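What follows is a single chain, given as structure tokens, in the form predicted on its own.
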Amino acid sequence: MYFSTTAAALLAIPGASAQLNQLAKAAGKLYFGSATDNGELTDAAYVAILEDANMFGQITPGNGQKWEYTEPSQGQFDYTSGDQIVDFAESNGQIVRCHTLAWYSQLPSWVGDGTWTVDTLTSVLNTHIANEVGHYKGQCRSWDVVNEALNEDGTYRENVFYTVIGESYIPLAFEATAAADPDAKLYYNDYNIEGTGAKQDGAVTIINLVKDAGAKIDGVGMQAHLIVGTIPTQSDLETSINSYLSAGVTEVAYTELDIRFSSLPPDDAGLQQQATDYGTVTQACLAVDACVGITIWDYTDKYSWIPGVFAGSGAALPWDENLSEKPAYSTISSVLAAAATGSASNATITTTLVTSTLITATSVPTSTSGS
């Protein structure tokens, strides 16, 4: 495995500071990142951590690039919210994952409730993608082109695009995105496709559908909205990744990682289990070269989407509501550091993984949807 000799030397110095993105890059990954949202950028303490490119090398706009914000009325485009996040990331030297184009949720009513033919809705989809992707051309390393097109059994989800156009709306969206920005990496993005099963098989079907249509698809985004103590095994995580690579994509990423508690508050044993689970996901990405990075769906419980959607659940992120690091942070750091130094690429993750003298971690609109 590739690792940076400079980073390895840094890590070997007791008391030296190395943060998550530094460690991920030293371990051969492209980034370790976080989602964020517009309202959070008024929180100075929060921003002080988010803007540090050594901690987060990649940023995803949580909401501002979704259709309801970017084209609230037909033909009237507004990129104010998306631009704020993209400009923030660029000013800090952070990669941008752009999110998302064709999705059944957070559509303006004129799209979701409109009366369409195949031709008129195809024109609307193409026009929207051409405008939005064209606006951000050259700024997005990747786009989540189609989001959550599958039911849990791997069949296609009913939505306005599928109902009117059929499954071909998926390759159409990829074609339009590639035409608007040929250099962007194009992803299919979904949840519950991290492990093996019917929905993972459905994601493979989508890759084949897009490729058979002659359209470009580069990657699969595994959202990874997981539950403490019930995540797939590392073997299943890797099997799922490899199924997508075998189907013909060249990269994958964990795009929206959080690992929630089903009941609150968590006890010490629960926090250690959460740490182990975060370590398992990190190890799975490290084990496959084509896994380019991990994005947590915001970094702090203070701004997590989970409590607003899953009543009684939460505490899903590596930083708590006070912006303090939890055991999950220490385990992620330790796993990345071990890989970066080449000392434990196949190490077993246990609840005793903590930050050692290898690293001294430095601490210093709210999302309405998890995806």
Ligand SMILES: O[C@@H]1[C@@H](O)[C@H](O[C@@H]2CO[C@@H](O[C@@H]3CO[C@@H](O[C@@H]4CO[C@@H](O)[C@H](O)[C@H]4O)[C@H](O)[C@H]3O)[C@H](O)[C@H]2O)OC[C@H]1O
Second form
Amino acid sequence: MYFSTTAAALLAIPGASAQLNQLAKAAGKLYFGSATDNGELTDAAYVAILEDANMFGQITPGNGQKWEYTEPSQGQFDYTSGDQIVDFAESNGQIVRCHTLAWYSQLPSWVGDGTWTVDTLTSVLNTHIANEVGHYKGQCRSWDVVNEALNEDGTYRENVFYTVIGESYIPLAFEATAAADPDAKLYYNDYNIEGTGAKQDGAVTIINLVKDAGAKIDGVGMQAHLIVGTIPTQSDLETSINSYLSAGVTEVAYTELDIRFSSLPPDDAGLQQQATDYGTVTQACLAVDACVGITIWDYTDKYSWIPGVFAGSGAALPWDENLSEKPAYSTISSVLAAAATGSASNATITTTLVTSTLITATSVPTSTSGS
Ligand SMILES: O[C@@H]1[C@@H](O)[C@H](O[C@@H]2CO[C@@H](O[C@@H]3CO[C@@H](O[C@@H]4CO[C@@H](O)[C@H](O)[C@H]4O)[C@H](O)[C@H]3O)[C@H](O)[C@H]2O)OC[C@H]1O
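One more: the block was the form predicted on its own; return the form predicted in complex with this ligand.
Next comes the full complex, and the chain you just saw is listed first.
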């Protein structure tokens, strides 16, 4: 069946609007996603939006797969929190991005404060990764294998792994992850590597380090915890992406996007600037085929991590605390829709929209040929 309806036609349907993941896929991306956390899954109104795979095609557990939860005591593994979110995503047909394995933060004290030799900590890291990645084998489209290994000047961050093992903890973590789930896409993930500069150079160094060690690294995750009005230019965003691709990864993603206000509440002009900034990041991902998708770090200000960590800051997400869409939502949607109608092939749009419940619900006229 040939299905000639375009995203533009879909958007022209009175009362109908395509949702972010639908539009991202129609524009050639793999997904538009959101992080979530366990406590929020009892909020029915919140879940009603999160579980809609037309809105979010990908889910990241915000906390439940971190070491402090998954191996709180040495050799005692607990996947209760992570499983709840992975199961949620799978039951909704959403891709899972798994987060995270080797990270200096949210480590249990037995790791962070332990007395280690190179051999004992290497064994601890290998055992943790083998167990956790093995537990989720086949369920994670991608893993944030190493998170935040860099200082702002591009040098390696002092953390227990670096201090004891040295830089080789990074390729070691990638090797262990690949051994436990050969099909998962393996990412280096960090913040302040979205634009150009010393830290972005450091991320390139990490790609080379892993590859030179003979280990597999597939992607770079740019967290993108940004501040309204101060984000990198689209040109710098694209330059940064291309530097990672040139170094040898095959894909990149915006993995934790939020764009916060440093003082609250935002006024209308601020909300418009935030919308523009979200649009710029979306455009950058659309401009490079190898940018597979965008994940926002939860979708509503109601559950954003920002106010708890950056006092006085917030309102960082495209939905407000009442789960109403902000101007940022409209801009992301418009930018994706323009890409879907302007550059995607009919085949892409067909594949995406023909399976859409929206199409079914609104009885869009279709044309067929050859069948
Ligand atoms: O419940 C929360 C979780 O949501 C939270 O998840 C982590 C949030 O982001 C990632 O780590 C943070 C990234 O941002 C760093 O601060 C940056 C400092 O420089 C600024 O220029 C930049 O704008 C900031 O983003 C934080 O220091 C990092 O912790 C991490 O990948 C997520 O897992 O984790 C804490 C839980 O309580």
